[in-house]
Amino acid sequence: MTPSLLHQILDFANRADPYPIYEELRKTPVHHEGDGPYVVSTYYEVRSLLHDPRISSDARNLASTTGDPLTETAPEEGVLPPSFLRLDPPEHDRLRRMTNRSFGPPHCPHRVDGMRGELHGIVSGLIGDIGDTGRIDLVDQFAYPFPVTVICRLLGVPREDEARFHVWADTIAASLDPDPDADPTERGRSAHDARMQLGMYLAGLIEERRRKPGDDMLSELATAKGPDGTMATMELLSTAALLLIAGHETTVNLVTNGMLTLLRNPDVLERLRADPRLAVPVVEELLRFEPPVQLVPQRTTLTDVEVRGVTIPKGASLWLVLASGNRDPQRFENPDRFDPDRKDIQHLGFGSGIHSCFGAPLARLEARLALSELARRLENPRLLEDPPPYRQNAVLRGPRHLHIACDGIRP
């Protein structure tokens, strides 16, 4: 018997190529099995949902009857409140313009673009670092640790605290992977004990902050006065720990899936390293053909909502299948190509509407510099196993280890 599509997603055996699964779901563009989740998969009704008022994203609005597969566990689930993530308008809207008011435009414009030298400063480090260049894990000695270096410096956690951090946010981002064979007591017990110490660290540094603020985002968020009040300390809790976990897990997918991209594509990887400009087209191409997050399992229909032709009644429980939209032959030209001179890359790698993502100007700016100097630096570089080993999770899909080696690394 053919498993379902949906359980086809979720295999793990599939981890390494979904895209054949997407073409396959695509001739239903609202999938529905049993009572499990709609699973809406074209570009152009994933994007027209993301921007619809009638689509939740608060888990409180699903009906207790839906059979949904998959859970996602926000990392601060148990322990602090739902991040702005995970809630609608207007509590939604409040929070993150809260948020932004210390991270961008208007108010502190130069936010993510002033950290421009800091971050060309770690990438060089460890890139430097790197060691014995016959069997190099780019995840481990690279894309992990570059973005978690980032967020935290971003965050304004002091540097002899940042090894602290790796570990609180490799030990809730693994609790976000559905491990068949991890004993799932212990692990939700170590994910449990890694946010209460999370939550722990950063209400004292919230508190430091407050008495003496320094210039990072954390005393801007902790001390800020704007049109919309102060932040609570229990909202201030939930959205930095936001900003350390999902601040850094994509931008590690994102830098690894775009390297492992680059070596199955030698030519572009080539122009990428005579002209450091093309790292913006590249890294938008790459959003499309291989996004960090594939699809979105935590919406809800607050009415019914016809797709298609189809009803989706409220309450159920909605996919939307990013990665498959940003494959769809009727919105890209050679979509199973990757092409960075396309003229129109308006992707869903970011998402869309009211919950795009927060931290797409930094993460866009960390993957540019990251692929851009790996790609000067490394001498030919070659994948060492393809494919790569993947990680359990069908959301933030990605190697779990990238093996290369190259025959040199350039100063």
Given for the second form:
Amino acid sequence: MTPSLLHQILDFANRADPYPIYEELRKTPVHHEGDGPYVVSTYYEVRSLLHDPRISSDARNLASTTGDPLTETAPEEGVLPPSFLRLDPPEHDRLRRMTNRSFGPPHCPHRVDGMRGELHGIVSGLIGDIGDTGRIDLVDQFAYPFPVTVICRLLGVPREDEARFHVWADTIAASLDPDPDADPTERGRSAHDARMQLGMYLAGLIEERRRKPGDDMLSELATAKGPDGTMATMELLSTAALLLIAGHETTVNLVTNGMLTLLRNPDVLERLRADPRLAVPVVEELLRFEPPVQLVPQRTTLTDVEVRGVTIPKGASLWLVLASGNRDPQRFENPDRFDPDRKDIQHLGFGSGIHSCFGAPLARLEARLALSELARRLENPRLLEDPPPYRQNAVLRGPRHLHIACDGIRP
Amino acid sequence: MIGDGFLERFRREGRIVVVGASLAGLRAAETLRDKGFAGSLTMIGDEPHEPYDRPPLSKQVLLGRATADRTALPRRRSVDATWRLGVPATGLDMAARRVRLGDGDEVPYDRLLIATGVRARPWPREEEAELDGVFVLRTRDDGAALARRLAEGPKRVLVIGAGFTGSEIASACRERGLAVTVAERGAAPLVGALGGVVGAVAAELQREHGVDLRCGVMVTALEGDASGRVRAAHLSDGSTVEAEVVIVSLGATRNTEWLAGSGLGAGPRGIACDAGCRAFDFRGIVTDDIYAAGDVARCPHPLFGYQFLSLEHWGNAVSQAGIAAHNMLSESTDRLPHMEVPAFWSSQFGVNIKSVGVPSLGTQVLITQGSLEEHRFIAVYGYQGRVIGAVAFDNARWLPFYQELIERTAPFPPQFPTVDRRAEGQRPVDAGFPDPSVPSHGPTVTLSGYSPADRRMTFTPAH
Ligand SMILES: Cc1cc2nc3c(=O)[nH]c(=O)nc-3n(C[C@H](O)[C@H](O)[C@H](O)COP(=O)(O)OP(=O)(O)OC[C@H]3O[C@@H](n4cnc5c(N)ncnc54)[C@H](O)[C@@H]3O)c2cc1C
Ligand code: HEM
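Now show me the form predicted together with its partner chain, since the one above was the form predicted on its own.
Below is the whole assembly, all chains and molecules, this chain first.
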């Protein structure tokens, strides 16, 4: 008997190319095995469930977590209260609104755009530090450090503390990526420790910013007095941790998948080199073609919900497979073609509805800058290994290493 | 005319004339070219400007964030048309297939698209309407003049009529720190479009933002000073409001007068057309060479029992333009019906309001998410046991779900639980729409029965 589709998705052997499994999955738009989750894989059904107010993101509404291999093994959030990613309205809306007051329009329209010069500096610095161009690991040398530095600058972590921040972020990220050979309790413990230390560090920083605010995001979050009042310290800690975690591996994957896809499509890479403005459609098409978040496993039904003739019972666990919806031929012509010239790229890469990616403007800017600069500066870049080795994680899917070579670095 | 190869020849060398060079006209022209129409295209518009966008006129423009001359509609592609701007169409000869222009010219067509939209209903007393400081807001020129006057810092602004446009104007004035009085005949702002329950929230919003809101009153007269500038308004409750600027926001009139006597099914309620945007003649027979789209059209809608529906909605103008253009170039079996669910948005007093369906048809309303008191909610409207519309205040991301309920004619009240359901969301209440026979600023959605002829329209032969 062939293994179940669910297990094929999780099976590491399929990490480099999960798309044939998704194609199989779409034949049953609502797929259900045993006591497992209900897996939804077609574009229109995924999108409509993301906008469905009968669907909750709050784990407390789950009838049980047994049977769902992803929620079962989800790492402990630790002592912090749930972040708004795992809350429903009105709490979700309140926290997201308060966070947005220090991040985006209308109150803070320049936060992201104002970081453009700084991001450019970080990218240039990382490319300048590359060293031996005969063998570059784009993940370790570029994609990994980039978003953590960005979040540090966004939050206002002092430069001298950035190194510690990187260590915690890496440990937490590794815990999201279970290595089957490592001791799970040991890994759990170090992730827990990292979370604790990060939490304590942030708590200290928040105290300091309350006393002496700067113009960084953490200062504004800690001192804001909007119509919703000020965030409680615990809420603020959860939110800061969310920004770090949600914006880390995702951005790493987008940049790495991006470079991998460009190297597999040298004509597009060449066009991007000649015209950095192409980065805009390239990044959108990447979010469709190789989305860093393959599926959203954290949804549950508040009542029985019928989807394409299948009744999903109240309290069931749902997986919404964004990456499959993005390749649905009912929605996209030639879905398996990477084509930044598509007229309409309404992908699900950032989700949709009230939980749609909060950091999207920043993520877009990061990825556009990173890819256009890499395209411009790497001379004759090529893949040393295809496919590259992947990380375990089936949800936040991306290469663990991306080994490339080039003839030199342009100034 | 439908003979062999007609369409092919028409696509290659036919003549299409578009009257009304605004949103619907431009989008139709672009679609025609997109779909390969290679013949001649003439765009006739009575305004001197190239097509521009109206929604910013009551929003960014009045706030001084954009100037009125920077609101040109983005072009999706080049349309390669002959533009006749600044000259109105004054008549239509359906038999000879010619449009008469104000400058005496005549333009022949094989197919005609009418997209003449609506205009602001002026203050009914002409000598008062002409006082300096009395405005309406529909065109770019109106927007520029009003923005200039607001920038001078008038001591008080009076807005007559609290529909969407009037309310947005009041909001912009408050944001600029100007004192504003709003006079509304109905019981609350937006009451014609959204009913009394939601209207009460709109009233609260206005008052919380410092608007001097007066409901249930009419302005009976405007008074000028010796130099012809408006100085005050008299209200039906006997009070007087001193104001240096008065904005008349009493809804719109369809631009169909130029079709009087043409034989087309056009009148004060618009131009009747079929679900494919083909216009009816006054006898109720559908034409095959004249189409209508946008604010001027009345189209039967399958979701609303095929009653004629007129919509003053941006999205509707775009989608009808696309349908009309497609159908002009298609065999009868390839034509498409216009079936889009109506949708509308407005931003005022910091709140993003969005509606889908036709709330004004609803008799009952249920708050399925959020709360009226917090000014953040979703109100679902029911009509004869089904969901007919929904309105979101700062909650628009859920609306696609409610649009699906409307499309599926789902039962009302919805029985299922939702996230953020409050105590007030347990039971529907009367939606509180005013008697539709009492005129108001207009709901921007009007259902007008089954007759393609306009009740108030009489056919007068051309002389
Ligand atoms: C201030 C304001 C704010 C708005 N805000 C919103 C909003 O927030 N959301 C929303 O959904 N909608 C909004 N609308 C409505 C939206 O702008 C209209 O639905 C849209 O403009 C309709 O486009 P149209 O092309 O059908 O008609 P119009 O834009 O009215 O264009 C018709 C054109 O035809 C011209 N014309 C008329 N008669 C003749 C003639 N005889 N010969 C030649 N030309 C003629 C007119 O001068 C005009 O240029 C707003 C409108 C206004 C005025
Ligand atoms: C390429 C990069 C990124 C991708 C592909 C991505 C993808 C996503 C997706 C799919 C969701 C929806 C989750 C759900 O529906 O449950 C989400 C939510 C979120 N993202 Fe991102 N993200 C990226 C980068 C970022 C960055 C840089 C930040 C922070 C600065 C960020 C912050 C968040 C937050 C806070 C949420 C929760 C939103 C909510 O629940 O309302 N993301 N992201």
